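This document opens with one chain alone, in structure tokens, the form predicted on its own.
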Amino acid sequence: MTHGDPAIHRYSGQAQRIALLCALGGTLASLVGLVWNPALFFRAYLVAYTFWLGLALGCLVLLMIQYLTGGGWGLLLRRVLEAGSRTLLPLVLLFLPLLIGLHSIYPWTTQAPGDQSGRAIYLKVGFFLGRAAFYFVVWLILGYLLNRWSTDLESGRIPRSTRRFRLLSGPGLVLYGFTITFASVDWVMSLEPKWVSTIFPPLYAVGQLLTGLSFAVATLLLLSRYSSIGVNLRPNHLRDLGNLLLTFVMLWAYISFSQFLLIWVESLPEEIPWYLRRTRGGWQMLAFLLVVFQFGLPFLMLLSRKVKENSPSLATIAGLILAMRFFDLLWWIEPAYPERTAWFLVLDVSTWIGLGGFLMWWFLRKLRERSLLPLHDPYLAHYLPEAVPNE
């Protein structure tokens, strides 16, 4: 078993060291939101649980994508999306708390037992926990393989091949999209359970690659100022980072224009006051941001090749991204609810921050386990001769 960059152990330690800290003091100030106004704790603890979700997932489906395609851009954030893919484990215990505040964050569990109308029969609390149960299964099977092969490879037990990786990755990505439709419904929608729309689940889908990418490529720029993998990054593989970049964000605009577009024109009494209940009451103006920072802004920027191949230009590009997926999900998530206090928005924060925390903590624990690249993949010579290290 490798043991990682020895840079990587110097700094990791520190911001371990941070990760608890942030850990505390949120989780600290969410207790007290807890005692304060239970049910907005649990509703701030869903705006958090999917970003970190959505984090893990997307650096898992990203996983994947590389394998199917290949690239220098793939190898250079393998590690960082292998170890985010690792924190869907602790993600499942997690889980929890909103088990323990089902009632108070979804209305239709406390609908007429005799209501049989399909709506109805779909959200039964059951039915609601069993699905649950088979999405994680399905992720955490896909994760498990896929980072056993990887330490497998890495130590020399199997084949120098990628292969097995990649019969996987193209079923494992059908997979995804099945069970992340119906999690987009059960965890998001149905937070409004008349509203309808087919577009949210692929929206809610692209959010989360667009999660996984800015965070996989904030980090390794990072990591490239303390660590040796910085000597491999060269202007072609960052102009692909910031490529892929503009991609989703092109792409994530494209579906949530479209799904507006849709619903608007439409004029359904059942799906317009989704936007309205957003464009109303002070949210109109956190949309407005979101179309400036979540897109505006980062696609003018990443247009621009010297951006791309400026690595803290393209690092706080993707950081900001970043930060907009959560102002995102609050877009989704709170507005559903017609009664809030002034605090509502610091419980979010400070529930975000002490999730994230702990995960981060774990994130970097995973990721100091193991060289940066993965120093026996068939194509490190290819796409990046000079890290092969000398037999």
Partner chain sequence: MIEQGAKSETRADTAIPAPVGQGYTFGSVSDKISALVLTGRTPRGWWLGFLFSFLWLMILLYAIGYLVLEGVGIWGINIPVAWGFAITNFVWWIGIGHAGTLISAILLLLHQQWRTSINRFAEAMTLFAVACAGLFPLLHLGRPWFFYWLFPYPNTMKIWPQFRSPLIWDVFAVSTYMTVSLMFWYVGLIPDVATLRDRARSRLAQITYGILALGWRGSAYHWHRYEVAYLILAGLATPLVVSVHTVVSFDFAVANLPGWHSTVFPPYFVAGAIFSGFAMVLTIAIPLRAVYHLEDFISDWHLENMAKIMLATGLLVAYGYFIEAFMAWYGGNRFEQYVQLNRMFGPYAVWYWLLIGCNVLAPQLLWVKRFRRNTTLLLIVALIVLVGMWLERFVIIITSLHRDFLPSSWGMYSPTIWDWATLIGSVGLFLSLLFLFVRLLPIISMFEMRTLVSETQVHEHTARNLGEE
The other form holds:
Amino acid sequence: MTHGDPAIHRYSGQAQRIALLCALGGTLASLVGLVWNPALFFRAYLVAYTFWLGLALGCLVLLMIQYLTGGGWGLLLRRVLEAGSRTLLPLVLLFLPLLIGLHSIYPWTTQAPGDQSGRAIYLKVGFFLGRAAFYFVVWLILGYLLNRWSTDLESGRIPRSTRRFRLLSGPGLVLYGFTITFASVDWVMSLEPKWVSTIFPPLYAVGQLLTGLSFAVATLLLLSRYSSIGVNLRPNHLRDLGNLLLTFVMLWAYISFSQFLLIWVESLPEEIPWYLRRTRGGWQMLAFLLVVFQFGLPFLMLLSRKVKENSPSLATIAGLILAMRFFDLLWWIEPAYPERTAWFLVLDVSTWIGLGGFLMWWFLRKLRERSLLPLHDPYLAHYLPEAVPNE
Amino acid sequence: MPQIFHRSFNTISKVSIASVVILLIGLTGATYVVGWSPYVTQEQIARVQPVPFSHQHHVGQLGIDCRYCHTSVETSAFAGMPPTKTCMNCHQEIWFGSSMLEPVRESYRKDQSIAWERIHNLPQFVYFNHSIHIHKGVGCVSCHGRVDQMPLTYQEHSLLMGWCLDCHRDPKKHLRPASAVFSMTWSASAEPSELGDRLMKENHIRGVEQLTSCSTCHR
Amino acid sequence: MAVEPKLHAVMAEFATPQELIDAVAAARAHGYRQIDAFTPFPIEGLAETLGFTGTRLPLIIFLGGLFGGVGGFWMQYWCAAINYPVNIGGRPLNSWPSFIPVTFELTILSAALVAVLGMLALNRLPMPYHPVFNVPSFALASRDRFFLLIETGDPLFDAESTRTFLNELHPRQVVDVPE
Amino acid sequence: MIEQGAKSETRADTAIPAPVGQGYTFGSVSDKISALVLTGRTPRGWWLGFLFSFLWLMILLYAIGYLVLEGVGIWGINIPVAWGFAITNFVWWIGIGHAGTLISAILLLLHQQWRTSINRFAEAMTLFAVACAGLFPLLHLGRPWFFYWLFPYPNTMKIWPQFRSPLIWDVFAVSTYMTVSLMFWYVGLIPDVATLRDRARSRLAQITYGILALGWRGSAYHWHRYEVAYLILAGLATPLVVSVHTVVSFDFAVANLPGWHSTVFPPYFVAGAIFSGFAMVLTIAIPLRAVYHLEDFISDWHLENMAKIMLATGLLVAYGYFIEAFMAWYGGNRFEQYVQLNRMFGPYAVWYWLLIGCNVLAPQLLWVKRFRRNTTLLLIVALIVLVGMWLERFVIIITSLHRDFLPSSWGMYSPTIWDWATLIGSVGLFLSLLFLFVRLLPIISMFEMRTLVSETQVHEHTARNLGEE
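Condition change, the form predicted on its own to the form predicted together with the partner chain:
Now the full complex is given, and it begins with the chain already shown.
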């Protein structure tokens, strides 16, 4: 099978080499960190892992959403989302280092809450591991089926209909909502075991969606720059993608602000420390940057039609949001630890790059396996008539 | 299709939109004018009393001190209205035959208070205390005006909450030494400009935040 | 009528949107500038074909929203922190997170008001009387007919030749629009 | 090619249905919709329905009159449950008022053409629901005639509203929502009212619709600015819709009360609002299309789409119930845990489980396509959801309030006949306005329908040409 023009192979080959270099460099730097200060390394690893897992799951969720809602944007992004969701498989293996460092990451593994709360039952290592296994099984099954059927659709092994995709996606989203709720509590919220916020799991999920979307948009626009993706991106396509980004940026800001306002106004002793830790000791600078670069600037830029219809500027905004997602997670996770050495930021970034380089290499390999547009999707003629191949 | 509206309706529609806007602005303005006017606040309106008592005569010409009649002003929330006995202290000697003073004598004979028409009336939900104001150095004249020039007593100020706040937000300008509290003619302009600051400190007057806290007046 | 009413424009009536779009393009190509088209629903690109270069409305609305937002926040700040600072539950006088909801609402309110009033004002509406309503068949402009109008004010306008020009576009009919 | 593509689709459900029935022209669309309004004869059913609603409206007026004379003591509220039916009804109505603008604005931005059939009456419904909603906090003030004290204006007291209070945020949110929704609705109406003006035969109708149409003549220049303004208005209304119920949720979540102070409240309330709003749209749309034979405009496909949105938002609401209970258990705050248990097993447990049945269980039927296509069943589910969403607000308010921190301050709440009269009366107000709207204004946007017809024609045209090649 031939997919797209050869340019994609040439450029993605280059990109893969860069990704591998990143993987090597980042991993080496991180290994130095591991030897030097294991606790610091594991925290950095948690930040990086949370980011890249968010990317994979964000892609998976968007994949299900676009099957349910339809629309041209779903067809344009589908292949990127599929390849993104396929990084889940290596991410299962990459979960193992977290297990090794469990004690230096989660305070509740060493000191039990010891009160009447459900935490005392919920936060136990065995239960924690069992839950993690469950989440991964659910996500892998969803990712596997959606990708498997997609190749089947392409090769004509199944009828030309997205019916089964939609039948899976509805319950799939419910399952995702259910698993991500507990996963967010397990992996991030429990870093400060006394802190409770009912909006945190939705916020975590929206963060993943934003990661997946900004990644997919940036990738698609980069691809369209270097090779033919099978259709010329027209202003209305770009506008739809830009509006989608705008919506998720606003959603992220809305949920983040709701949580902040409600906790700030109440100022309860079990809630407010979470924000106090994150708004002093230098962290307020990062908080400010997050507000400006993950919300303010993209929001204002994306209001403009001209910016949205300009592929490079839209790609830049998507890239900016993607980068800020990492710092957002950094801001969530790192301040949970009171003691800190000056080099933690370097370690965080190098681990992020190391892990990401490997996953991006994997992603590009998977992306090359299929055509860049779902040419056998029955809705292609409706949403992207100009992309229908002449048979 | 024939025209539904005559040519002039283009102008009429513009004029009517403009007049609705002007009318709304005018109505708002009128509400303000009426709401702050003596018609609502009763300020500057002298009221008819059972006996046409003149503060101008008693305070301005005869120089009787406020406290001669309003005895409890320094010690209680209410300044107090004098009993008829206070009037009779003098009026059994002078003007004892005046027909104008007949209600006073009758009140004294029957041992029944004179039903004065109350001038300064604050709502029930306001806790106002005369003594604290006197002791912190707020002169009578600040709120009641130049009663020594009032033939018939009237309300000098609006007594609206905003008027109270004018002073509570910036009390400095309205303070005077203890010796001048009951003076009708004392003027701050003759005094050194830092007097207000000094009195604020000497009289232990609290900060604006406490003076304007809701529960200072609404308890 | 004894006196022939003054002419406002000449108007051609079409049955389909495509015919109108073609006619507008032809009129523009012929050099007519003071023209207008009337349709029962918005047709994408028609205004541009007429020579409309775009509207300032989005900018005006943005400014309206900016005014509402900045003004809204300032109002709250001034009321709560400057004019009458009241201590409520120990919260800061400038409780900016608490001011966000009202700031947001006022931004939207102001922008929306500007959007509607600005749109009407730029369109010079309300205008209950307009010469085009003198044409009996114009009632169908809000149903299923499409009209092209060339005003007498146009430099190229000449009652006779303009009528001929319009007739060449194969309209359903060409009518005079009296003042 | 497209024809072939259509044939090669083996399953019917992959085809996207046309948003308007086959065979319509610009003219016939306009005629059919405007005829509902311009007809001289008023159907007997309309009179019956209107009289019935009007009677209920009279109940409301009577209840309000008595309330103004006697004060809020005629209601069942007292310490500790000071927020009774009035606030429940307020939140319920304002929630219902969310679907209209949501359908109009968000679906417009998402190019969802199926909105065209329902947006007009959904917007009208929004306005009437917000009017009903606005009534309750006013009546709850005790001295409703002083409502203007809530606005920041230079007053005799020289004080300002407390901008740190969510109750003031409410004033701004609700009044902004009312204003923007009204403008959005009216702007959408202008071209349609012009159609009515041009088609009306009676002088009175011509003048009335003529004034409302502002002299609209469909100039291409006007349409251009109109569309820009309408789109931007939609863009503004979308976050506004979300903000309104968010602010309503702040009324609760900002209070330091177990069961109220929960950070998930904003999105969970918004989802609930859309949930009940779509339930109300279905409740109106199903009888409306049956009575006026509007199946070509409001097809089963439209109803199914709304059912799907109801299912999705219903699941979000269920998530809200779940996450609150889970976090109460997980977090270990004893008061929070007590309130959760008290909700489930305390004196108001019946209402709690009833609401779970209405809001969580009943919508699960909508997973099945056959049920989504069954209008009777859909209507029943929608009605159940409306009841369920009312119960949700009732349970949130009553169960959190009736158990104070001190057991000595515990109490119970029972509504009086005046509570019920105001609730029923507000339904009367809503329905009366709706009946008037149906009779006097076009219930479906005619100019947008013409646009759809145009697109369908173009689509058919190109399809035919391509087929011939």
